[in-house]
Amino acid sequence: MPNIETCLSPLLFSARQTKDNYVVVVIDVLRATTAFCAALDRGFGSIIPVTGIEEALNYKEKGYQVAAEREGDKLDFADFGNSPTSFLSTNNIGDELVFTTTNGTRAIDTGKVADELITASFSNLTAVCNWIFNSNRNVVILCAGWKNTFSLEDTLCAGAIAEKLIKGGHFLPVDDATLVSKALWGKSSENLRENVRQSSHYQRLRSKGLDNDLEYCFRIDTSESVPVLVDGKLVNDKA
């Protein structure tokens, strides 16, 4: 029976128990992993996640479309920020999109040592769980958090994934973080938006007037896309 392990911060990833035959599931609900799905849903062919601003700028100078964000703000040189709703409404669609964010793309860089890596959010919750069921590998859920610290929204999404996998009868939780995230999800799922409203990153984005993104990021199963890291690019592998 495959295991489920949860890292509530990227700093905890190196201390994980799971070392073999595993898939990493990166979560950054606000907003990178939600935006990845939105971009793929809209028709972008693939996403190239990078950690540094300079690397993203180099891609821009080579003619690539670039999404770049820091501290919740779109960078001046970029075509896009980190807004899922902006991707859903754009007609500026290309084959490849370079992407750098404060937390999400760094978490991908941390987790890419896994056998496989996918990204998850509330928007593709069921699609991700179906993909994991088909993979039948050990799972390490990696919450991007905020600058390596705990975030409520990522933990709740981790709990939602864990609950679905455990209820499916094929996965076994092996750490307290998985149990805690699942318990938090159980107490919050019926009124998700209200339960995350006071979280630090929710308030940070709300102060920037990003209410449309906040509303969208907590809608469940709006996407069937499953971003999978293949040769350094996130491509869509629908379950």
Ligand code: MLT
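Residue numbers count along the first chain shown, from 1. Take the two forms, find the largest set of C-alpha atoms that superpose within 1.5 Å, and that set is the rigid core. As the structure is a computational prediction, the values presented were derived from the model and not from experiment. Compared with the form predicted in complex with D-malate:
- Here residue 94 counts as shifted, since its C-alpha moves by at least 2 Å between the two forms after the core is aligned.
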Contents of the next structure:
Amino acid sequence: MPNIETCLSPLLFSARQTKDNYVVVVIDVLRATTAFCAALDRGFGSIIPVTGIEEALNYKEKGYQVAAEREGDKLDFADFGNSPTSFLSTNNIGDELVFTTTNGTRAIDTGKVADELITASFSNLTAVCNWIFNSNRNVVILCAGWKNTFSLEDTLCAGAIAEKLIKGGHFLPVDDATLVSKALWGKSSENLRENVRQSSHYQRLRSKGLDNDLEYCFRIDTSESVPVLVDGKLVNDKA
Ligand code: MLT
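Instead of the form predicted alone shown above, give the structure for the form predicted in complex with D-malate, please.
Every chain and every other molecule in the complex is listed next, the one we just looked at coming first.
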């Protein structure tokens, strides 16, 4: 029976027990992993995640389209920030998009040692779980959090994935973080938006007037996209 394990912060990834035949599932609900789905849904052919601003700027100078965010704000040189709703009116069939964010792209960099890496959010919850059912691998959920600290919305999404996998696929939870995120999801799922309202990044984005993004990021199953890391690029592998 495949394992399911959860790292509630990128700092905990090196302490994981699962090291063989595993897929890392990176979660950054607000907003990177929701934005990846929105960009792929609107036709981008792939996303190149990078950790550094310099690297993103180099790509921009070479003519790539770039999405770049720090502390919730779009960087001046970039074409996009990290707003999933900003992608919904675009149409970029096949283009490559370079992406750098405060936490999400760093978490990808941390988790890329895995056999496979995918990204998840509430927007592609069912698609991700179906993809995992087909993969026959152990699962390590990696919550991006905020600057290496715990974040409520990523933990709840981890719990939602754990619940679906355990119910539907005979996955074995091997750590307390999986149990606690699943229990928290069980208590919060009916009133999700209300239950995340006090969380720190929700408040941060709210103070920037990003209510449209907040509304969009907590909608479940708006996307069938499953971003999978292949040769350093996230490509869409619909389940
Ligand atoms: C991140 O990757 O740090 C977040 O997506 C930040 C944001 O909401 O822009």
